[in-house]
Structure formats: structure tokens, C-alpha cells
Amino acid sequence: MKFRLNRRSLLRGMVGSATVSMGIPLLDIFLNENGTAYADGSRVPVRFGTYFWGLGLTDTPAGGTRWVPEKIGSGYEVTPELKAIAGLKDKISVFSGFRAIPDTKPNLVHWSGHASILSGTAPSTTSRFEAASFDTRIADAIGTSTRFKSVNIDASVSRRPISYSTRSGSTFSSPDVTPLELYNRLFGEGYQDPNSDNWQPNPEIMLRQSVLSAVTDQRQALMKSIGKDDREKLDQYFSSVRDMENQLAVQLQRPEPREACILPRAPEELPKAASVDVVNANTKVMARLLAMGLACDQTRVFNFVHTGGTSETYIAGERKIYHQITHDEPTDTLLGYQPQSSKLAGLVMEGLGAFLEELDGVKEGDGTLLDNCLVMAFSDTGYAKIHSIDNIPILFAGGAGGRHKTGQHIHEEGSSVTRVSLTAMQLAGAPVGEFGTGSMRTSNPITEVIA
């Protein structure tokens, strides 16, 4: 019997008395001649994510660094604190010299840096942003056809969940904080294999969508009967209801098959210690689950926190946490930098390296999942000892589906971090021409990395 091969094909067999099926990888036969799109013309989707770690990388009082390459442009050298990403150097662009500009506002330690990068506006107070984080604009542009508009993850093993994704500036998204939580979100109740021939709409989802539709239908009458301030509050509330309704509608439509999608096994719970080795292990497991969630098209936008701004990580056996070490450790007069802080920075970057390797390990189209992603990795500070918001380390990883000219070092001394943020939005596919306010307002993306 001849096997009929297409994007939805499954290999079937028996294990004992049980029937099993297995998806087929994304073969050349399914793609166009260039391997950049499916044969029917639909493109392999671009995904976008942020990756945050606290306390920056190591600067020195004399102005040098342990992470900024000397060479500008393509072919930059691997510096000591970038060794963990050396294997993927050609898929990563490094941005140095960029700074948050607070204008007349104070530098709010461990907050002003990433708040400026994400919202485009220097914050007036800790624990809130002055505007929405830009990942929400990307999610609105590319995240509407997936089960989850975006997914938020916190691998830090912190005392409280950490998320920097916000639509209002004051309320932040609730992240998944363990591998099992993330697994249950992506592959638990409501998940249906996009490669299955037995896909069918879930009646419970149909009911939930009809209830939300009724609420939406009543919205207009309610809005006419209340005052301006209440209308603004309800408009924000109903916007979230509409988003939920749209995501439920997605689940009632048969998804496009994703040949790279393989249902992973449920993970075991990891230790709860915040030592850097545990956080990195947590990061690796959650990255593997996220990678398959992206491959299975459960979401196209994510926000990942490795450690918060005031990182509580430590080296196993040491008494002080990373945050305290950056402040207490003197600069070694011979080396010209803080050796213990630099060691911890290198270990933290190992977490990023492992994260990106998981994305790069999933074959997709003529490349990998990472080639179809843009991951913007960044921190909150440049020189942690003095809470500097100059020279904040920022990296782009992944090809963004061919849009990102990878493997470059871009240095802009004193330029606003919002230029990098605007560039990320445009590479990810958000229709944005300007970003930021005050001195950080810009319509000038970094064209050197745009294909």
C-alpha cells in the first residue's frame, strides 16, 4: 500500500495492543524551492521573545568591560562574559553603549533600566511603568492566531513571581514559575495536537466563547449608562475580555500542522534553591518546553525572566547573594574588575546560552526554530556596583525569519536604548514607526541589523 505523504501525515503503528502515531518532521517536500516557506506559499511564522537577567555584566571603574567586543560590525570577538554564547555567535548581535535616559526623573535602581527598554519611558516610581511594555504591541501584531497571545515565564526561583510584561503599566502578567506549570499551560487541558487527524472543536470552549460573546454584546449598552472615568476602566476590562474571546475563537479553528511539534513528557519538579546552578537548570528545562510550545504554535510571543533586577542567585556554598556581592566586592587592583561578580555574570550568561541552544536544537524549515525567532535579551544595568544605566547589555539572537542581519556588534555611545527596542518591534513584524517619550523618543531604528 502506497503511503500518501503531506504536511498532516502521521506514522502509525502498534505498541502491544495500543495504537501509536508520530508526526513527521518538516521535510523539504513540504517547502518551496528556497526552503523559506511552505509549498502552498504560507511562511514559517516568526516568533518573538524577551529574555531578562538582573545586574548586567561586568564594567570596570576605568571604563573597560568584560563583555563589550573591541571589534565593531561583523566578526566580533568572543569576550570573557560572552563565552557561553560563543557557539551561536553568528546568530547573535551585540549592542553596547546604549543607555536609558531619565531626563529629570531619578535613576530608580534595578528598575529604570529595563522599564525604559520595555516601555520607552523613564519611570517615576518603582514597581510600575509609565506605559505598556512593547512586547504587548508585538503580541497584538503576531500573536492573534495562536492559542496563547503570549506566554510569561519566571525561572528565577524567587520568593515572588516576576514579570515585566504589562498593558496598563501597573498590573503585570502572571508568569509560570515551574517547569510543571509551564507544561500544564502549553500541553495540559485544552491542548490539541496540530498534526492529529482526529482534531475536533472542544464543546466546552464553544460554550465559554458564547458566554463571552454575550458579555461583549452587552458592553455597548453598559458603556452608555456610566461616566467617563468608569468608561475608561471598563474599556480596559472589556479589551481583556475581547482578547480572551479571540483566543478562544482560535481554539475552535483547525490549526495549521507543525511537523516539528512533538508532545514532550511532563517534567519533574526541580529543587527550590536559588543557587545559580539550579536557576540555570530550571532555565534549560523551561526553555525546552517553550521551544516545543513555539514549534507546536501554541504561542508566538514570550517573556522569560532568568533572574529579577535584584538577583537573589548565589554560588552554591557561598554566603552572599549575587546582588550583595556586586556592591560589597572591591575592584581587584591588578585585574581592574570585580572577579567574583564577573564569575557570577559568566554563570548567569550560561543560562542564556542554554536557553538559546534549546531553541536552536529544534529543526524547522531549512534551519532551526531560533532562525525563525528574534530573542531580545537584556538586563537592567550596566555597572551594577553603582547602579549605572549606561552601557546596558542588550543582545538579539535568532534570524527573525531572515529579517535580522545576525553576527554583528553595534556600538552607539550614549544612544537611547529605545532605538534597540524599536528595531526589535520592526524585526518581529509590529507596524511601529516610533517609540518612546522625552529624550528617548525615536523613529530611528538600527538599520545595520535589518535585512
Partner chain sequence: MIKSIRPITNFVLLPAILLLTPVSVLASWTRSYVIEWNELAHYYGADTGVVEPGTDCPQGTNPEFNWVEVLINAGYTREEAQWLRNPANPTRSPVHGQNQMAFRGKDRANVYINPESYPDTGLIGVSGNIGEGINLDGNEDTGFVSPTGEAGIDNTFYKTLGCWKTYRGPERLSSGALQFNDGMRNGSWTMVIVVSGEGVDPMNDDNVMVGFYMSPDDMVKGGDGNVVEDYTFRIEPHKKYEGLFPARTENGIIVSTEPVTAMLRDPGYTRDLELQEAQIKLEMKPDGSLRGYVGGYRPWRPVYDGWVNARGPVIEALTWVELPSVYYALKKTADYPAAAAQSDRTHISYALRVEALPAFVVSPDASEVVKKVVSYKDQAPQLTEPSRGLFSRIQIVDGIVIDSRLEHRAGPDAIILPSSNP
Contents of the next structure:
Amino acid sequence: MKFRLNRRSLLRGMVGSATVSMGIPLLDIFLNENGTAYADGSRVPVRFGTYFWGLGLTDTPAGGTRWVPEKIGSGYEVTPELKAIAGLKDKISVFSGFRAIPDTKPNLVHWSGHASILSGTAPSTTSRFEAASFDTRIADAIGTSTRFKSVNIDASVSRRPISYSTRSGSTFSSPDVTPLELYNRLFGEGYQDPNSDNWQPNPEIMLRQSVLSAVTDQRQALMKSIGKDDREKLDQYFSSVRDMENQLAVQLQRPEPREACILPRAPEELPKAASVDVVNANTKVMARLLAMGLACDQTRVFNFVHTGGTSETYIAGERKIYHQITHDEPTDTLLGYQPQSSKLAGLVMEGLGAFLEELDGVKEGDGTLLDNCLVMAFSDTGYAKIHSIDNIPILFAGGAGGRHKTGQHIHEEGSSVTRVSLTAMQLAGAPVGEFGTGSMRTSNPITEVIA
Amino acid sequence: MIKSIRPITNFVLLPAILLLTPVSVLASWTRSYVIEWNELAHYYGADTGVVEPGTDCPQGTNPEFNWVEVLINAGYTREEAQWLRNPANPTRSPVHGQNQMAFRGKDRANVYINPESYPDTGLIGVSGNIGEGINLDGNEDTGFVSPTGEAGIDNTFYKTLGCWKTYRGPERLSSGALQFNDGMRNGSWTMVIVVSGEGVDPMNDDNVMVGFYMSPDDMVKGGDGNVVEDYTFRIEPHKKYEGLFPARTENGIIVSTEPVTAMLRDPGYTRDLELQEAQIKLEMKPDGSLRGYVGGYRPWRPVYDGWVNARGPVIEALTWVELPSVYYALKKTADYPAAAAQSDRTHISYALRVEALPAFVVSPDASEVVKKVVSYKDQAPQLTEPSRGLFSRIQIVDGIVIDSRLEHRAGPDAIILPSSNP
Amino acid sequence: MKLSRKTVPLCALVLTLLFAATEFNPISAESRDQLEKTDQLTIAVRRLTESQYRHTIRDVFSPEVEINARFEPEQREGGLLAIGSAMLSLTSSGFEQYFALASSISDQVLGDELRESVMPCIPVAAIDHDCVRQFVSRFGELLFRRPLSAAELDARVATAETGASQAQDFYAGLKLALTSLLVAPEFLFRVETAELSTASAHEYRLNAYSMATRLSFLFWDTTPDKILLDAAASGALYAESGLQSQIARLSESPQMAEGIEAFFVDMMQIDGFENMVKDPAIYPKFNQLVSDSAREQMLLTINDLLITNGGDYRDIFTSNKTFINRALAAVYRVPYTSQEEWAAYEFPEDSERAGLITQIGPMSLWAHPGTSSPTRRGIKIHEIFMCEPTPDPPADVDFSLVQDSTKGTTRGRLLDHMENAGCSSCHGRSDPAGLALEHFDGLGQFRTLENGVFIDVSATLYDGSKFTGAQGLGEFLHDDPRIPSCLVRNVFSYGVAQLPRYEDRDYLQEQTELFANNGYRISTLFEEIASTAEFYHVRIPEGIKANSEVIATTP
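Rather than the form predicted on its own that you just supplied, could I have the structure of the form predicted together with its partner chain?
Next comes the full complex, and the chain you just saw is listed first.
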């Protein structure tokens, strides 16, 4: 007889305000764990994407905030600049107070913030990251069985294409910058309709199967003459192996006809202008194409740029660009913030709202495509007027296949942004335990949002 | 909320360290600090807001320009001016847009480097009589009255530029101060202050020295995002940035006993904060912090050049001034040397507001706690010539961004409208 | 504070939890017959800890192999993660993580940079049967901690050759074989086996490879090396002289520092620093760097005192020799007079510090986010160093009075516990040690006042012992007989990854005396324990079944 497991001793890690990552070490609990699964045992894949917008949101040192909710935890209130995502609030977690920490490096304006979030290291010069952007690690983990490891999109209609996805730190991926380019990538030459008969298995999958078969071959030898508890442990281990085998087997079969996957029509050209109405229209059209690309399993990882770091978007008919307004508009005495900047921030966030609604509009399994995605939306600055890299707004949208405990507001004053990045990697399924360097090195994900 | 009571004697020597310290330079008491905030000592006379009227600026700050009209006045056609200012056109393009704003002088001269090629369109200065800083000339009849009633405060820099939007606002909230202090607190540079005295009572000591030094060590932010006290900073011997002030203390307030020449690190575009006849007035607060002013006469031309080199068109558009007016204003109000004719005055009275937290300051090799204020310039390496005109990786020439890869550039002869651009 | 009427003092019962129940012996004569037909019994399956995994990969392949992965959470039982490791398996998502990590390790090990130093042979073609076998059998043995069976070897060779022929690349195939070894249960779990002793046909003894594994993980926190495996293979470990020479070899190696450190990290619960939270309004100096540094300070102190200097274990409660860095210096409010990342430092007498437990690490870890906690500190001191766990408080306590931290001292607030009979049985044990540490706040910063009131740090234990302040507590702990006996118990439990049995009490008592005679030296204690038969004792697990039945019940 073994001594009893004390259930309370497991929960003791919860004292204080911190939730401690406990896992579920009790056999009877994890034996029942199934995850989100189809009837045949294959999982709906989790997709991951980044969504970038320029110039942050309004949170002034004078105390006026237009985006940080007052309520911490679940059920946060919708703040003015988050209005565009109000309808999807329960599927979105908001992170405030996190900052980039450049240590001895300078704050390279409109660069250090997102370079830190993506690469974990403060950059030394503009135009380069010191390390790969973390989306590539996720793509390595979850993007290998689809036609594209990742898809990069820039909706900003800028002078030069913008992408912040890089493996080397110096070469950034070339994004699709028009709906037509994106359409051609996803649904042009080489597109395999999962609903058609013409389908080829991926030989890579068979090799992974052979890795596992060598393991499972030994099962009987191992299970010989073994105690009850030890057998349960090994049963659980082999059941985990079997889950993976099932996934592989499913990938070797002709894909399930995907009801949600319908070949979209080629998009029409949109006017080419960087004004916010055009960028948002572009965002919506490209999001719809992307959503179908995900539903048709052409890719599982994407990087989407709405507007660049030094955003040049503007309100059509007005004479200043957003970037200029963030710097030159004085703080309104009565309101406590810059009204025009805040208005633009709200308009820019409408792009994100439209983007997420497109993902949420595709039914998948019992829920929506968004429920199976983790979209990490973030910006380059906190308070753009002074190029602050404190309190950079970050949002997680989508349930990550049930792994993301959505609908929360996490506030950690002064904590490193890399903690959010690490959390995203773990939620998306990348086997990463540590991220970042210097003061931004962390192995401490934000457990509150991990189911 | 728990607030632990801080012993006033912050830096009691630890026995272990005393043993290690060579019996060399020892004052009878020492206190040391790290500057966690420094900004222009600009008295703010409004209740709230930045552009709103106040006793300092009864009309509010200098208003925003209509740049289309400015360009038309400078000789551009309305069509050209509108194209240049249309946000739908790439405004940072070296071909058109903002760079062309440089060329609005006589015969389209570059107004940033030839400000006198352009008329003085005026800059509204401070008209209130309250100001902050130090009575530099000892004359109580010149200058401002301090908020606490001290007469003769010399701060003409404030009088001249205090209604410029970027440099106006409540303490620690003007955008100019926020921008540079944010950078400093994030590690762009660090300055420490060491105060040492020979008397018995640090609060009342006639023989005090105050040293301002650079440090290679960053400030550290704590869980609440503020700079944390009690970190250790090494002194970084620096050929330029060092200031040593003979002083005395009176009820905890440190005041200069003789003016000196000092060079500090400027929390602004100029980098060099050179001060003639410099003095300090700093209070050792009961909570252990240090707060007050460093004042002196500052050469005004390098300050003007700082704005030009930070990209003239950007400064103009974002901060609502015409740089030639800033030039004229400084030139007209410069007040040092007092004996010189106005047109020959190269310096202007100036004050920096300084806030510093208790910190440990150690020798450059970190081997011992600094126990006396001395100069470290002899130990400093030669300065390497700074790469002037570089803003991030962009090359700035004469106040505008130069992209040599492009065929068409802004300039006196640039063709403005794309329709006439072959 | 209110307590329900039903609440009964439980502290007296605590000690019973610290020993396993009487040994389970299910083997009837009938089933013994069946057992004897099988070659070996699997008597324990323990998941590798993160540090064991990391050390193994480093030692088997190269320190250059980067391991960036998320490990499944570990669980502490009976005070030790080592015991908890016997309760853990792998979830599906955990397995995916290990699979991805295994692929990444294979890619690195057999990639261009490391391949040359690792390969035992040079392949002559995409399919090179001999070379694959050499590789798999060499590294299979190091990873499984025993030689591979023919079937295990053949399965990997087949995997390698399938891959190699498909890609027409020898290494592409070999990577698959290596990945397969790295995701195997025989690697991810320490599978301990027993076999019938040659000396007595009715007794089981620990298999020699399992002996080697216990030794290696105890002394080095890593997989057995080739020499140790060879000693197992030859049967040398079964002989007293063979065993002694291996113990001597292990303990003379510098790698023993890692083994001792791993033990103390487990025993002293030097974990949880990553998730530590402090209220920034109350402790503005706290940040992640302080937290990481506090942990490192503990390790450096232990290393210096107990390993490098081979000191007296009890001195951890009194020695003030330690190491600080710039961040810790700021919290301790002393200048940092070094250009190095860390510097040796000795707390002066007036700092009131006394040994390891008064450092920032324990003082902040055993506290609340916004206050110190004498109760928690006392509980931890009793639990970790005296092997006296405290039961959980009753479920219906009204904490509102205790929680109001804006008035008076924590000591005053805790008097309630002492005055209530239901509370005092436990709090009377736990709190005094913690109250003596009240000159250190919830971040371990020195103070003499709380809310403007002077803090009294005198303490009286339930047995009447009196001391004052951290230094008084340190001296008390230094001389308390429970301290060495608890350590001995923990080293033994850690090594065998099981709670000791009642039958082991005399044995542990003897070991404790020996420990004292040897000057309370840790490395000697490791050697002594590893030299005893008790360390290799076989406990037959519950529910063990004969071969045929197992086959019949496996789907």
C-alpha cells in the first residue's frame, strides 16, 4: 500500500495571489484527459498567429488610460479603445503593464518594443533582431504538416512591405501585401482541396510513425511483472503515445472533407492608400482569405501586420498622419489624454475587431475557427507620444483549442513582455521552456491564462 | 500601507568594508545618489493641461502652424504646398514632404543652417514673474521670483522657451522631459551624485563638495516600474561629463559657495550640458532623496543645433515652432557674458531640476565606496569623436534625412509635383 | 479567530505520515511460484526530473546540446520531489513536448557540428547496418542505463534504415533511431528491476544496473557512465570491494557537487522562485532578477560551505559567509564592491543574519506577497530541516483578524493562535521559530519596526526552549538533534526515492550517529548510505502479477 496522496497538499501551491503551475499529477485525473478531439481521435489543430499594429494604445503618465481595464481577472470591462473587440471579449485576454527591458541597449524608437516581444532580446540597431522571432519556433512545432509552414501578410499599404518574422534576425519574410497576392499564395497553383480526391500523403509522417513503433514494440516486455501503480503510469504513457500515433495516422489519411473549407473567389483590387479606412478594409478581406486558408489547412501559423511600427496611417481627408499626431497633439486638459490620437487608436483597433470576427465567422467542430486559434495581437509602444516601451498592449484572442483560459485581464506592472511571448509559445504548443535574454529572460509563463 | 521608517544615516560603514578600504581619501561624511529624473526647471503656471493659458503663458503655448500657409509664404505655390503636406503622400520621403520644409529661406536656402535667411516670425515667451532655478548673478533685482518667494532667480532660457509646447507641463509630465528621462531610466545613460563634507553635522556643514559623475551601470526598475534605491553604481571617469561644486549645507540644503564650470549629460538633444558660472541648490530630503537645481549659463547655439540635428522638419511639425524663430529668440535674450553687447552674448541663464535617489557609489574599479568628492577626469579615456548627425541609423545632414540611394531629393531646385516629375 | 468545535489538534499525529506503512508483502506461495518463472520484476518506475534529464543529455552527448523545452510539472511528496517522481506519468501534451525535444536533440547531436565527436563509426553508405548497430547499442545503453535487448536494438535499427533509405541519407535515418531512444519509456522513466538473488532462491535483489542507476543519480544527478555500467555488467557491484571502489570513484569526482546540489535543491524546496509574487507597492525592490539571484545565492552558499569546503552541515544555520550580486546588495542595502557578477560576502554581526535561512531566498519564499509570515517560516523550518510537517489548518478559520496587516506587529496578531486551544497545538509548534525571524520582512529586508512598533523577536518553543532573534534561532537549530537525523532521513529517502519504513528506524539512527562521528560532512554521509544494504533493499510493489496474467490483461 502506498501512502495516500493528499489532495490539499497539491493545492497548497495556490496560496498567495500567484497561481502556481501545477499540472495534474494525479493519475485518475489525467487518465480522463482527452483534449478537444474528433470522434476518430484526431485533434482539431491549434493555429497560431501574430497580429501587429503600430503606435500602441493610450495610457498617459498623467493617469489617463483609454485601454487598460480597471478590473483584473475575468469579466474585465470594455475600455474605449478596446470597443472594437467588445463582441469577442469573452474570447480575448488583455495583458497590461508588461514592458520591454533593453538593459544597456538604447530604446530604438518604434523598434525595440516589438523586437523584444518577438525575439526576446532588445535590438542593438533598427532593422535587425538579435534572434529569431518566436513565431518561427511555433511554426517548427506545429507548422510542419501543412503546405505552408507559415503565411505572412501586410495589410498596411506602406511604401515598403512590412514583416517582423525572421529566422536569422536580419532577413525578414516577404509578406503578401495585397488580397490578390494572398489569394494566389493560398489558393493558386499547388492548392490541394481537402475536399477533392487528388491527395498525397506526407512521407515525413511515416517516418515519425516508425519512431513511435520502435517504442510501442517494447510495451509487452515492459509490462511484464510490474506493480499496479507502475502499470498505471506506463499505461498512461502508452496512451499518450497512442494519442500521438492517432494524430499521425489521421494525417496520413486523405483529410476529412472540411465542411468549412470552400474555395473563395479571387478578390477584387482595393484602392491603394494608407488611410485607416482602406487599411481596415484590406485587413477584413485578407482576414477572410486567411481564415479560409486556415480552415482548408493550408497553414497553421501566420503573421499579420495591420500597420507598421511608425504607422503612417491617417484619417482620410485629414492633414496629419497618426504617427505625427501621437507626438504633437497635446493632452486635453479635461479629458486627460490626446483625443485625436485616441480616436485613431480606436479606429486602428477596428482592424483587429474585423480580423478576429472573420476568424470567428468560420464554424469548425463545435465552435469556431477562432476557438482553435491563438492570435497574439500587440504593438511596438505603450504610450506612443514618448515612445514608451512600458505597458505595451498585448492581447490573446481565441481559445487555442481549449488551452487558453480566455476573457481575462492580466495586469503585471513592469513584468517583461517576454513572459507573454513564452505563454503564447506554450499555448500554441511549441516545446519552449525559456525565452529571452538579460532581464527579459524568463521561464515563467503567465499561468492564469493556461487551462 | 506599511512604510518602514528609514534611518537617516543611510550609509553607515560596514566593518567588513572598512577593513578593505585603503586609508586614502576620506571625508567625514558622504552621501550618494543616482539621478532618477532631470528636466528643464520650467515653472508651470496653469492648473492643468499643456497648451492652456496660465500665469506663465497667459495665451497658452505657441499655437500650431498651418504649414501649407508657411510654405506658401516661403514662396511655394498652393498646389505644391498642399502636395507636400498631404498625409497620403509619404511624409518621410527624402524626395518630397517634410524634407522640403528645410528649403524655405531666401532663394530657398536651408533655414535650419541659415536661420537668418528667413524672417523672425516670433516665438511667444513666458510673461509670468515666477520662475525656478538659482540666483546666478547675486542680483535680486533681475530675473524671476521663485515659487517660495526667493528673488533674483536667473532662468532666461525658461523665459524665452517656456511657452513652447514640448517644454511646458506639470513636473515630470512635459513631453520633452518624459521622452529623455524615459530613455535614461531605460539605460541610455546614468549620472550619480556624491556629496561629501568635512564637518560633523551633514545638515549644517561649511565644507562640502558635490560631484556629478557618469556611471556605466544602469538604474534598475522594481516591481512597481519605478527606479529602485540602494543599487550600487560605479563612477565612469569621463573627459567631459563631470561637475564638481564646492558648497555648504544649511538645514539640509546644499548651496554652492563658488560658481564653477561644469559639463553634465543633457537630458535633451544636445547631449553636452555645458554650464558657466554653474551653481547648485539641492535639498537632502528626510526620505533620503535629493532634490533641487543645477543652474548656470549655457551656450545657446549648441542647443539650437541639437534641435536641427534631431531632424528640423520633425521638430518643427511635432512641437509647433519654426526653428528660425527659436534661433532669433535665443539670440535676442542671451544674457551672458553680461558685459558683452547683446549680439555677442553666447550663453543664456539656465536651470535643470534634478531628483535623485539614495544609491551606493563606488570607485571606477568597484573596489571601494567613494568617500570623497574628487575629479576622475585624469583617469578618463580619450573621447572618440561622436558620429554627428546620426539619428539611429539614419544619416542627418543639415537637419534633414539623407538617403543617398534615391535619385530625387529635396533641395532648393527640387521639382515638387509628381506630374512635373519625369 | 474562530475554530469549529469539531476541530481536533492533529499535530501529534503528524509523525506517522513520515514513514511508509509496514511493507506490503503480497506474495503468496502460489504466486511466488509464478514469479520465479519470470526473469525480473519491475519494482519502480520514476519519471526523470528536469535536472536529471538535462544532465544526462549533457553527459551522454555534449554540453553544447541546447535543451529548450517545457517539462511537465513535478510533485513533492513526503517532502521530496524524488519521492513524488514515482507518482508521475506523462500526459499527451507532455509526450508531444518530449517528442519535439527528442527531435531537436537528435538534430543537434547528429548535425554538422557535433556529429563527428559523437559518432563511433563512419558510415560507408546511406544504409550501413553495422554502423547503425554500433551507434544504437552504445547510446542506447547510456540512455536506458542498461544494455539494450536484441528486440530493442533491432527495432531502432529498422527505424533508422527505413528513414535512411527513404531520404537516401544515413544520418536522416539515424536521427529517427535516436529520437526513438529519447522518447522511450526506458529513458524517460527510471525503471528499476529486481531479480532472484543467486545467494538465495527465495529472495529478490536489486538488479545491478538499477544499483548503478541509484548510485549515479545520487552522487552525480545523472545517468551512469560507461565505467559504472561495466561494473554492473561484470557483477562487480555485487561484491563489497567492487561497490566500494565505485563509490570512491563517484565521490572523488567533481561531478559530485551536482549530486549534492540536486539533493539540497529538492530537500530545501529551492523551487517556486519563478512564480514568486510580491506586492510592488510594499516591496518595490522585488523583481524577477532579485528572485533569480536569491535562489542562486542559496546554491552558491551551499556549494561553498558544504561541498567546496566540506563543512559541517549544521553550520548552514550559523555561517554568514555567502555571495551577493548587485541586485541582492541593493536589497541587503550594502554597496556592491565588485566588477564580477557575484562576489564573496560575509554578513556583519549587526545584520542579525544567521545562516542560509535568513537570506532573501527563504525569507521571501516563506512569506506572503505583502507581509512576512512567522507561521509559514516556522512550518517550513520544521518541515524541511526537522522532518516535522504541520497539518493543514481547519477549513473554517476566520482569517480576517490575522490578515489586517496595517496595524501593530504580526507577532501581536498571531497571539490569537496561541490563545486558542485548537490553534495553539500547531501554531505553538510552528510560530516561535518564525517569530524569531521577524526582523526580516516579506522580502528578507532587515527591519526593527513594523507599523511603527518595535518588533519583539524573542521566542519560546513548545518544549520550553527559549532564544532571541535569528541568531538565537540559528544557534538553537545548529545544536538541535533533529537537524542531523532529518538530514540523514532525507538523503536516504532521496536516494531510494521512497519513504523510509518503520523497520528502517534503527538503521537511520545508526547512520545519524555515524554522520555525527564524521563531522556532519555531507559527502561522507552519501558514501556511508550508499554502502549499506538498506540502500539497495527491494520492496515488492502491490499488485504484481505473473507474466501470463499481464499479457492477458493488456489490451
